[in-house]
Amino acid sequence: MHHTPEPLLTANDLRKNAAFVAGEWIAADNGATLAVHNPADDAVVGLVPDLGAAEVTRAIAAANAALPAWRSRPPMERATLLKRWNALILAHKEPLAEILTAEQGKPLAEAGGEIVYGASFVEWFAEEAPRIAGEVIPSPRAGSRIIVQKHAVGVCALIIPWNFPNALFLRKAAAALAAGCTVVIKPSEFTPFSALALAELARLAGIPDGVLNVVTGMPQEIGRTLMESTVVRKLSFTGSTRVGKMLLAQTGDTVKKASLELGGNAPLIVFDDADLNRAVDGCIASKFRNNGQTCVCANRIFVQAGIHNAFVARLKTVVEAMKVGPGNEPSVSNGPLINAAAIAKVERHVTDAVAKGATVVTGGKRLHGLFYQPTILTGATEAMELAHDETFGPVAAIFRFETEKEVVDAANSTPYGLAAYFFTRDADRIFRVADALETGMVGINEGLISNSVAPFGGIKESGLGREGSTHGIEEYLEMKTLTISSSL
């Protein structure tokens, strides 16, 4: 039974310019505000509270307060909740879509499937709240029982960045509501009203005041309030590995679980016996996919010397073809960079690669404002910058090599390990390559490798946990051990 209001909420209705506390749509206590500004013409968007510490702790003491009722709630009832908000977020999947490319700059067709996608784990996790089970431990004394009972973690802080500022919001609170968590979720300070806009549709779906908080503002205060508190139970980020390593220590004064999905460098190599269209094809999605600002995004492209002019010609084809402008205009496929330090950063690499002999086969210049020409760069060299630092922009730098061994070495020399991809045909390769990256997760003649069912994330210096799929939920519970003997 899906309860849809009639008639549905616009845009306007949706973009709230206050913060959720307690069921309460509230002001910073001292009236502060943010401006929210659109990346493709600077235009404001919205103000949203600026809010301080006292706040932040209110909203951690209204998850606390809600905490029992929603983890005492069979899980059935928690699964209809979401499913309800699960229903309502695809009704309103084009006003969601406009909110988005407003605020954050992707075309609406990908800001459309961002929305998609990012639902498709509210309906994933509502299905997993009832599948939460223990096990019976055959105990090593006569007349005794060992049970493992799985608990709700607690209050989570949940931190999301700026690029999937919808679906990272449902991967992460999908999961902890459907396993008895409440939360205070913090949203980018560039891309707050997809947050709101989602925590409306919550209230709506009849998810009760204080389960789902979300505070808005700038990051140093609420982060570190959100950490110092003995309340919060578990952290659970997307971002930046700097700022990552940061919350991690701080989460360690009060031994907070977290899970941490961070930056990646994303080696994609391509065999001399790939399906060149194919590899192609995984390229142009895993790289200019919400124009490279992904953290799974292909990073560093290896092509081996046989395949190497054939690929770079195809490349080049496809991407000149690319429409660059502003999310909401019609065929374009790259929006904006989100703001002037990533635009920064994209030129810094790209002048930095040709002072060291990379060659520009395409873009390679700023358009206008926050605009970046889809680039492809050859002879990129482990000595450039961008070999070591992830580009976040629309950059293909490609790597030529000769050996499988050689590859796999350069692959894998960076603290990183997010995703890597490779394309090949021969099925020897596919294992014993597949095996030696130093990832969490791998896409073999694909690009794509983000859905509700895989578990997402990464290891070494990419992160703590995995998001998504059965493992997902484990993140957001505990294990409780009964030991029982029989009184007789």
Given for the second form:
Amino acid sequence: MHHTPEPLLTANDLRKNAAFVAGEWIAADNGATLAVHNPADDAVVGLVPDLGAAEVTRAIAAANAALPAWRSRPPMERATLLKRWNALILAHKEPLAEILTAEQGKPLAEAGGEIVYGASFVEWFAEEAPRIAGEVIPSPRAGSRIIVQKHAVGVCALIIPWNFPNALFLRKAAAALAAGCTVVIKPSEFTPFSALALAELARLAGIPDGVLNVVTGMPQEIGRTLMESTVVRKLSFTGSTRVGKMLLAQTGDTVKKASLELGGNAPLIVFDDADLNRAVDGCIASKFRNNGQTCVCANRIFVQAGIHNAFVARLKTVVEAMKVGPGNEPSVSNGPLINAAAIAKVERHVTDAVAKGATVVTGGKRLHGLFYQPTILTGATEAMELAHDETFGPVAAIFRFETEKEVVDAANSTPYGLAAYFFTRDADRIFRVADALETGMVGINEGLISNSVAPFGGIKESGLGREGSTHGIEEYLEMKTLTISSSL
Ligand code: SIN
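Given the form predicted alone above, I would also like to look at the protein as it appears in the form predicted together with ligand SIN.
Let's see the whole complex now, leading with the same chain.
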């Protein structure tokens, strides 16, 4: 049923050196370009247009022009196009992974996993589209009834980070398109090629011109143009809390709907009664996924005194078996960090922690370029920078604790509230601690909590709204209340 072009496109075919507006591949009006570098060796992967306000304004106009036809199309038809896109993405898993590894650095196997993870949102939201239903509410007045209809919000600005340039593009875009919205997508300037490849596959899937637009370039002018527009009715942003707060303030003038998935400072707690192997595996999965560059990565690892030494010993064995190198080399488990600022932050956190009394159990050094040794520190304390700010790198900082109360207070003593994890075999403790932790997501005896069916998002300064799951599509819908009177 799904049409897949033969032969499949290669990474070269999919690596577009142009932005995608109104169904056309465009350059910047002034010809300006931006170089994208491979973080493994600093080689130039390619050039993309460095767009300004004029081109972004045209992208917004294209999305607005495409909106009436797209939102009034029967949801089943939108679903059919999304399913075709999903099939094309899965068929191009390998070239998409190649593009992703070249611009982002993660190992090829992990990049392939991200493509499948991203596609799962397209499939999920394709299936949610026909399930957008309203309500009929009994009216307080005789002869009257109230109907609630769900409508697409309108033109959406989607701002995508560099750590999951494929999956987070799809987690947002698939929900928006399924709801009947049209979108202007701004990928990170570090990883635009994954976004452009997905746009090409959307075009091949038959998603109409103007429904999905990708604008490349530096963030400030593009972000400002999107936020100042009265046509753009919704912002969905994943990135740092600092930038999220700035964007949220900018949505105020035009009262846009906003979803924000911002920074975290995830606690991962190992209680004395945990299954040791499960706790170590969960810690590795949470801490070292994407080389420590995820918003839900464990940032503070709290280990109870009775299991502390055994946990550290086992973690050390696993961490020391990791292989650091370019993502396109077989058997590499940890690629480079994304850029110089990222590795400088990791170095700063480790230096600060050691100066304040932490012990380096393994690692602790930059290897070369943007490669950093997978690292374990013990003796971490509240006084250290890494206790307050996510390291976003391969550093497992271990805090020793004695009591449940002490650790829950410490875990919650942060303005962030995205994810938390804990490991225990005590059923009572499972509910007690899960209730007490102030985060949007809690992994219990589990280090991987992200998938298309579970609501993803944070509380406190970690964000607003949820992505994925049956709730994710609501972020792209508005309610319209019809109050209808008739004579009895
Ligand atoms: C993120 O780091 O922002 C998202 C990670 C995920 O989807 O698990």
